[in-house]
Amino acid sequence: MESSVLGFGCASLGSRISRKTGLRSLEQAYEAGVTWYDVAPPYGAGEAEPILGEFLKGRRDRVRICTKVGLTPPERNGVMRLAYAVARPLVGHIKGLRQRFRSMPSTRYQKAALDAGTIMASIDRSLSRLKTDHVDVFALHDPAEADVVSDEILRVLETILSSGKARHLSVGGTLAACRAAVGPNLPFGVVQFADDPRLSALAEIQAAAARPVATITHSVFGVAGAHERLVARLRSEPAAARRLEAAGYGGGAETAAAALLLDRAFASNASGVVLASMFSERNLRFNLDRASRPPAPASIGLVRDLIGGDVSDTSLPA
């Protein structure tokens, strides 16, 4: 697969972003060049396929799509897309509230018992509900290490891939998952997981690989909250804004701890894809920026240096 460095992460389509700004918002994505496109199932309180779907319409055979299988969007899931929609004005600019609005049970996405017939279902809808009848990558969402080399669950994954239903296999989760997938004989051409700066993750899954496996991370300013703590130290350490200063990041504390961390998570994986929000046009533009540089391997050490590195990939998320 060929594809933009920068991918473009829906989780929030349909349910934070109206389908009117989404739709909006992808298309200035792609005018700009992104080709890489993730979705699933419960993203946008189950609407972000379906706008996704609208989108491709005309595009299909120009980008990349991934779709997972193995959660499902939360219980009560129209009362949630009406909260959503009362709400949308408020929860797009109050960090707050939408902090709020994620950490709410009924938000939260449900577990997806993985076995032959939800799996096949599920891409069943998924292509539906895009509009295509392929999808580049369909992933495994968050499953267990026992799901991975599973004998059902691959013979079934094995069914999708010859059937042309999907070009490619991923698992997308947390870094035990993710090395389970590329051991040998196995089907999985992909992996995705959280971006962590104080990991050496994308170095642990090369080393455990039996055979060239494609990486796509996520989340690089969220985890652990790397890009808050950033903040706070330049904030209270004089000498560590310098530092950054001194190495090209200016324009302020949250401006360069953001344009480290893209740069960090660029040049970490360098040949693969980094999923960001876009859905601002000057995110878009910030995004765009960092991945047309250069990589900047000196951003690796940098980040772990002011963040801290060596913890337990057991609470990553998906």
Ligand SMILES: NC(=O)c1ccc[n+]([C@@H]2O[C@H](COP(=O)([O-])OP(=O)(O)OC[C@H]3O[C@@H](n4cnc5c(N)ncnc54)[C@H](OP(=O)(O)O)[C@@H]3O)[C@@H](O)[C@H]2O)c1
Contents of the next structure:
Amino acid sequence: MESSVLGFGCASLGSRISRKTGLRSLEQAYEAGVTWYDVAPPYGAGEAEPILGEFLKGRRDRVRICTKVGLTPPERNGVMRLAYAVARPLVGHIKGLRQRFRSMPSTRYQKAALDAGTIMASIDRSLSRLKTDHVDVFALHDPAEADVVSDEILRVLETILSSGKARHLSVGGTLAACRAAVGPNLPFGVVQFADDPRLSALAEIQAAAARPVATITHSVFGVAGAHERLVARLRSEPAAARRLEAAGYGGGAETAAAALLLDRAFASNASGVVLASMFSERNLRFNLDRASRPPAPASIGLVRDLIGGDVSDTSLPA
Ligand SMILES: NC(=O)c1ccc[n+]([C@@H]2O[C@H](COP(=O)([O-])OP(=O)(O)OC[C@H]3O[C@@H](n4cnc5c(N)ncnc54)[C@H](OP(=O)(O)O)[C@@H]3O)[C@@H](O)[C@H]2O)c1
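Now that the form predicted on its own has been shown, please provide the structure of the form predicted in complex with this ligand.
Next comes the full complex, and the chain you just saw is listed first.
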């Protein structure tokens, strides 16, 4: 699969981000060369797939789409949609409102039963909402390790593949599930996970893989509070900030931290795709600029030194 190295994550499309703003951001990204779009049925309180479907009109053959099965929109979704519509103009102004929204039980995705009927019905609904006859990648979303090797699930996934509804199969979830997915005799050609800079997840997955697999990494800024922790360190330790500046990461703590984390994400996943949410035009331009630069392998060690730590496997965001 040919793709841009930077992919667009649509988790907030239709919830935090309105349809109108979302469509404008997707179009700006597309015009700038982004060809990978990641979505799932619960994203955007259930609105992301239909909005992405609108965007795809006339462009379908020129972009790659990944959708998933395994999570559904939050309970009381109608109420949440209304709440998002009211809160949207405030989210940018009231600090912490977004985190409050995210941490409310009523905004959490629900687990769907992963059985043959649910999976087949889910891809059919996704294709209808996306207004396309196939997706490039179809992923099990946050599955248990046992789901990844379940005969019933593998059989229905093979049917989806052979019917042409999906070109490739994937697992998007915990490192444990991704590790299971790259095992021998399984049909998954793509794995997707949050690349926590405190772990060596990519190297570990690639070493464990029984065949070549494409790697999609996400949540560069969100994962384990990496951006916030790096900014805090740079603000409290002038020597750390000076070290980054000498390595070419200037412009203040926030900018230096964002540039370094992105460089690390691109350098560590050099042959895959790095997903980012980038509905703000500033973030989109910034991320495109970093994606267009030559790989910066030194960024991997710098991030490890600054926010590295000895942590065990994490439970990753869905
Ligand atoms: N299990 C899975 O397969 C799975 C799990 C989680 C996520 N994902 C996918 O990965 C995508 C990205 O994940 P995410 O949204 O958790 O994390 P993210 O891309 O790290 O985004 C988190 C926040 O960082 C902001 N941001 C983007 N570029 C920035 C920059 N240069 N400087 C500072 N902040 C910046 C974004 O803002 P704006 O959007 O406002 O510009 C967003 O609010 C999701 O949308 C989803 O498609 C997949």
